[in-house]
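What follows is one chain in structure tokens, specifically the form predicted on its own.
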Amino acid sequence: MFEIKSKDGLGRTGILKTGHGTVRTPALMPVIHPGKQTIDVKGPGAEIVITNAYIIYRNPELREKALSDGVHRLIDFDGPIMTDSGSFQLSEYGDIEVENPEIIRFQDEIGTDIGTSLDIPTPPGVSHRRALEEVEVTLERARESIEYRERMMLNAVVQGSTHPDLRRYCASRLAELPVELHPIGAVVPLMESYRYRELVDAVLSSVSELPPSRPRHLMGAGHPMLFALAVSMGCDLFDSAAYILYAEDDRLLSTEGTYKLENLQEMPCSCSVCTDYTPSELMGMDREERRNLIAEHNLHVSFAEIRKVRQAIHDGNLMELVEERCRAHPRLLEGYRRMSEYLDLIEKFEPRSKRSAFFYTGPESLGRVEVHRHLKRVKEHLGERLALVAPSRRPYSSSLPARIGGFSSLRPQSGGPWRVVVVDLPFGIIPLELDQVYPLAQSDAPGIMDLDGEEFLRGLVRDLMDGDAIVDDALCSELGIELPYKYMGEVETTVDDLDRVRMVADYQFGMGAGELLFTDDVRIERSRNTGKIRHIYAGDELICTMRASDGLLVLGAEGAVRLHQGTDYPACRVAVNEESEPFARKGKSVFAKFIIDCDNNIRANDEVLIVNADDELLATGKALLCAEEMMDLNHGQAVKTRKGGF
């Protein structure tokens, strides 16, 4: 069973429940070599490990002990254990001495928690024909494995080499099977050769077709500098023997790369190994003792990074961490840039509002889904006759002069009124009516603009100048734009409260929601402390509250009724079954397994209407999952109900 707890883009924290305990994801599974392991991995943070069932199967002594005592006693680990089937040996040596049904039954018999079918690990760069043939074998073995497993959870591995269409095909077929997890296989050669751009294609092509209710396991990914990027692509589990293999070669892992012990003057972190020993002291030890201490450091660094990634997802700043980590190597940065080709996929899972601000850390930030989403939505709401102005202090509407003069245009322009739009990084175009809304208000960028940012803004301004637009002289100067005509009038920058709440509603719920919710006779109240809009009423009935944390609207009872009556099913709706209906009416949270339908445009943290199968309004609430997750998951909360009783 898998349950999502928090989200940031495709990254998510979750709970994976197994027969031997619960695993918090994302999680790293250290590889345990059966019969040889001497290093404690549980102390540094391992909640789950992986070992090789084929090695156990081929060794008579290990096999007998595993069958009699179980794999947990064999490797002395009482938590969840995943086993590999021999695919690694198949990729290394080209042949193994076991059939798929045999190794599936064996994994079940030795008590593994999560077993793996004997997939074909097709290496990168092979022909499309060969890759397809081997994908078909992998699929057939995955189907076959279902017949032979009895108790254990089952991995079904996505293959397809470096052909994205085959990755999608394989993943889509595996998604139809009753299995629990999906490793993404045969990617180690890409990681070893720093081909991260192709890794991104392989992973995201696979993830695009995999059910969000099943954890995804990036096989062989064990270097901590890669975890943040991999999690941002939707990976939940990692396995690797890197901690011990690198230690054998006197190499120390870090989130910035790898250090060779002989080149160190100072130890690289603050773990007990790095604080208790100097490089020269380690070099003077016997080989086994030195290896074990370096392995201990490598485990410490790896699990510290996993914890940091989980916290970043909770805080909503995973992508800032990804941008930081990917600057450790040019090829990593190339891989991160490649992710901008998958924005439509990522957008479906990106929460509408998050705890943390958006920080512009370089031109890669312009390729993030938040910018993509904002520009797509805001252009629907701009209308005509735009006055484009240079940024001032945030919030812009309270720091700009009441009237601004000094504008130029591409064509002669006459009097107003004009909609004032601030042009600024990172979101490009910000109507004053939206300048207090997340993420526009909760963002920051350096005052000195880089060349990519300047070109980004220049392109947006040029696009807007195709319509009726005037540009203030300060902005023209900053972006190096020369326009032939001067506009001699002044522009009013004061934003009417009713115009503001209507545009926020359109931006949040869709075009037309503003006038639907807020008629001309509404009463708008401001906070005594902040002076910002706080409540909107129809008489004494609360329509909406404007949330101070992100400037978005929370529906009151009257607002929910108006939105429900004025929109067609399934807009803004989550429909629940009969079993859940009375609980929703009482204000109880909605669990994913009770949802029968929802608006495909719902994203995590959206305000939603909870209805029954007949579209009767039951309650309002905040979505905790996106639409695709709501319809796929069978465990955990999907909507936090705010108000029932309708």
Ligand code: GUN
Given for the second form:
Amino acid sequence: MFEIKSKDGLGRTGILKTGHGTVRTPALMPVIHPGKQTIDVKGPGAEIVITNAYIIYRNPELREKALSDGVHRLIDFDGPIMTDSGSFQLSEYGDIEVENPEIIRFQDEIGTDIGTSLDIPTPPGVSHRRALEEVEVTLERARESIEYRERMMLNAVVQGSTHPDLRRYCASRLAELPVELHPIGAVVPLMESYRYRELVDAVLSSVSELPPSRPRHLMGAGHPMLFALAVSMGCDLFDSAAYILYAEDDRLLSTEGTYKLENLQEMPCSCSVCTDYTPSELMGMDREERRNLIAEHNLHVSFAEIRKVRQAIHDGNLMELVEERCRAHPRLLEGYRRMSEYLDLIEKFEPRSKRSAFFYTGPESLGRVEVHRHLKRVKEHLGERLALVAPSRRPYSSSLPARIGGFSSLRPQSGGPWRVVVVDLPFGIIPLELDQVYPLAQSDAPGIMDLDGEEFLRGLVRDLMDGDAIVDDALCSELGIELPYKYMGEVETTVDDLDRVRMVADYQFGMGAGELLFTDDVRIERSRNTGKIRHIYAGDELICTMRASDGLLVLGAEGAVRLHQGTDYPACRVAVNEESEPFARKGKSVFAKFIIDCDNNIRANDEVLIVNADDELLATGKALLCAEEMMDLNHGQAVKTRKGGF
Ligand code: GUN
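For the form predicted in complex with the ligand instead of the form predicted on its own, what are the coordinates?
Everything in the complex follows now, all chains and molecules, and the chain you saw is the first one.
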């Protein structure tokens, strides 16, 4: 039912297939009031809508029409429809007059595409005991719903109030059930009171246990200010009554917040409402006309933001968008900062190479997973005797003089060659051998550092000084470091080609891959245009190509054989079943449903070996998904095969 098309961290664009057509995700589902709707939502961009089955069920006229003509005719929408169950009314009024099996059966009978069980929306801040009791009821009803649904897809809602352990518990139990989607519920009170830090905890603790193959819906989230952040936490669907509720109150939505019409001198965007009318013209209209126009504006900005988020995922700069959006409100920034508590979770889904450069937009950028991942990995590769130098222009290795002097140290130093390491924002530690590799080369930060950036670099230098290290005087003065000893000597900054390709291979495929792939007899060829390393051969056999866009290695046939022979299963491998084997050998892409096993360490855009159940090499390819997604998804491509024929 759900296919992932592109990825950026936990964010993904995808395709959700329903009986009434396909929906591109992330998607916004406008809330349609059955019987009252006067506003067109399809024109502004709705591919799917949500309506309330309980309201239909309770109104004899609506109910009869829905049962005879179907919900699509009732609300006059021929695309996919999701229905909610009445749980919202339960949270508002404390009681409702329908049981779970009845409302499930009803949703199925009126032909909804996606129905919802009668979960208990436990509010924030209640006792653990109450939240647990209500989670148990929610779980029981989700299980029961499976028996009563026939045709429709089913939403199983994650509850658990503001107790992250209960969110995880609820999500992990729901993950075991044969349902199609997972809303994350009872978050409206958190969003209404700007409690975004707790929202981040509720969402990420839920997402950590939900299968990546099922879309997640942030229930009641309809403010465009929040979409980028929510998508970066793995949410795929939003529903909005905000467009009309805000309009009824003369409030205009924007990605920077909300404007009250009476305070506006200028209209805030370039939609047709904002270009056709002035604030005073709108103020002078009758209530209903004004409400409809503001609702049209609200839908326009909401769908524009959804499109922008989808484009950002495709381009690989979702986090830059999140960082921009979170500057709109201090509580949003707090929520974003909270995400750095979940780096291990996010890392599992973060592609290892992207189309876009990493931009440092402020100190929060240092909390991003790319920085965390790089520092963890690079420390394995550094070794001893480091010469830490201040950055020059990029690429560092070709802009530094061949030899530099003027170093200080913590203790007297003598003997042996030094490994030159540039210390710079945003990635901190850049061995010269890696200075063309993603994301180190494809990144930028302001040349004038902020205090957090300085402190970050000072901390890294201090750590490295625990080993054998000397520090360039320019770097000492930039970071305000004073060291007692002067190192008398110079440091070579030229990087040997073989050292470079070996270190890139270690960094990319794991320690030891460099020597395995590139024996002393390899031939390294440079591009005639750029002078950069391009191809590495053993005799006439291609081992690897160094890709110009991200400086990473693409395996040639000889490289694939060497990596396969020299590493143990399942390192760098995706194993496919018998059915898929002949296709992979022919160079056809691998679909997720044929994958039987893979290396847990695989991330999207990694170069991988495609093997069969007996670990025979079939092909090489580029992963489109991470390991967890490969094992869980049943639709869509998982590996783009580069070369079969082994
Ligand atoms: N709409 C907003 N929040 C909720 C929730 O927690 N559950 C359901 N079913 N609908 C909602």
